[in-house]
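We begin with a single chain expressed as structure tokens, specifically the form predicted on its own.
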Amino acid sequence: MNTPTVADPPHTHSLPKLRSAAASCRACPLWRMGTQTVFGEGGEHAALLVVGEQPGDREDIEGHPFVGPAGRLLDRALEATGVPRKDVYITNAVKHFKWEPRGKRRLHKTPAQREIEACLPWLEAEIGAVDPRVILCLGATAARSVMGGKVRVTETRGQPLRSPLDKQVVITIHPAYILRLRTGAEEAFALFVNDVAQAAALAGFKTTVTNED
């Protein structure tokens, strides 16, 4: 029996049914690396849907998206904009943690294009079920998945775009990028907050941030 190369979600707008089906996905080899499938969570009909790249080490262990260091930075940004996390749907383009060993640690490894494509039907199913007004893409992998091709974050960040799924899209950096900065992290975080606030405002939230050029 051949292993499928693209996920085949059930035809449903039920997030619990999609989450249950995704738990046994074998569309790419990453299921062998991850402890578990990490599906999206949050408001079932959220106006704002946030997409990251993939689960990290903590997410893989706990089974929830954005609960590690990058997730805490995202929480800070949402708090700064006055948007409750529970009112946002948060997910990743890839549902399993891809990693490589470094001593006793498991270090993040960027998903390959075929792994991103294999997982895309799950993301599209989530978007269809939640039906958000706006999608906020955190980083290049998320942007590529949502926009259907290669996207340069530095050239498109903060610009309202339209996705092939006919959704408004705002692209920004992944919060993990800010965590890796040796200098300028404070300024980078302030710009990140502005991007989150812009997406939230487009989605209809009243934010506590005034965007500045």
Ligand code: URA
The other form holds:
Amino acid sequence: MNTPTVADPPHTHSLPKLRSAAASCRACPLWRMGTQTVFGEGGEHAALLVVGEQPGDREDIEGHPFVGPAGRLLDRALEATGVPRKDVYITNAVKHFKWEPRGKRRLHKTPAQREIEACLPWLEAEIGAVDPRVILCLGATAARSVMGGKVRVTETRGQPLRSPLDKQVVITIHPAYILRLRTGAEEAFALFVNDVAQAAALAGFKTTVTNED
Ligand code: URA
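Moving from the form predicted on its own, what structure would you give for the form predicted in complex with the named molecule?
Full complex below, order starting with the chain above.
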């Protein structure tokens, strides 16, 4: 049997229908690695849609996006911004966990471009269904997926941009980057909070952070 190379979501704006169809997606080989498809979740018609890279170890086991260490940092940033997580839609560019064994651990592996492209129709379907005012991209994979090409996070972060699908976009770093820092994590977190606040303000949330940019 030929394995499709790009996902083919049903033509619907129903998130439950999309989620259920994505559960049996075989568009790329990553479904063999992951425990399950980790689809997006949150406010059905959220004004702010947050995109990460791919589920991590915890997310793969629990079946929910951003519930591991990076998710806790995202939660802290949303809390600092005054935006309830339930009012935001949170998803990933790739819906399966890609990993390699390292002893007993499963180590995150960056998804390949073809895997990101294979998964893109799911992200586009989620964006179509939620119809957010603003998309916040966490890190380069999310930014490339949403912007449709190579994007440098360092050059574009915090600037209001427009996606090819005509959505307002804000790009920032991935919270996992902050977790890896040996020094300067506090400053990096404060800048991350500023970017989250900027995206939230553009989306129409009243935020508790004053963005000085
Ligand atoms: N990192 C991501 O990009 N997404 C998750 O869901 C968790 C960690």
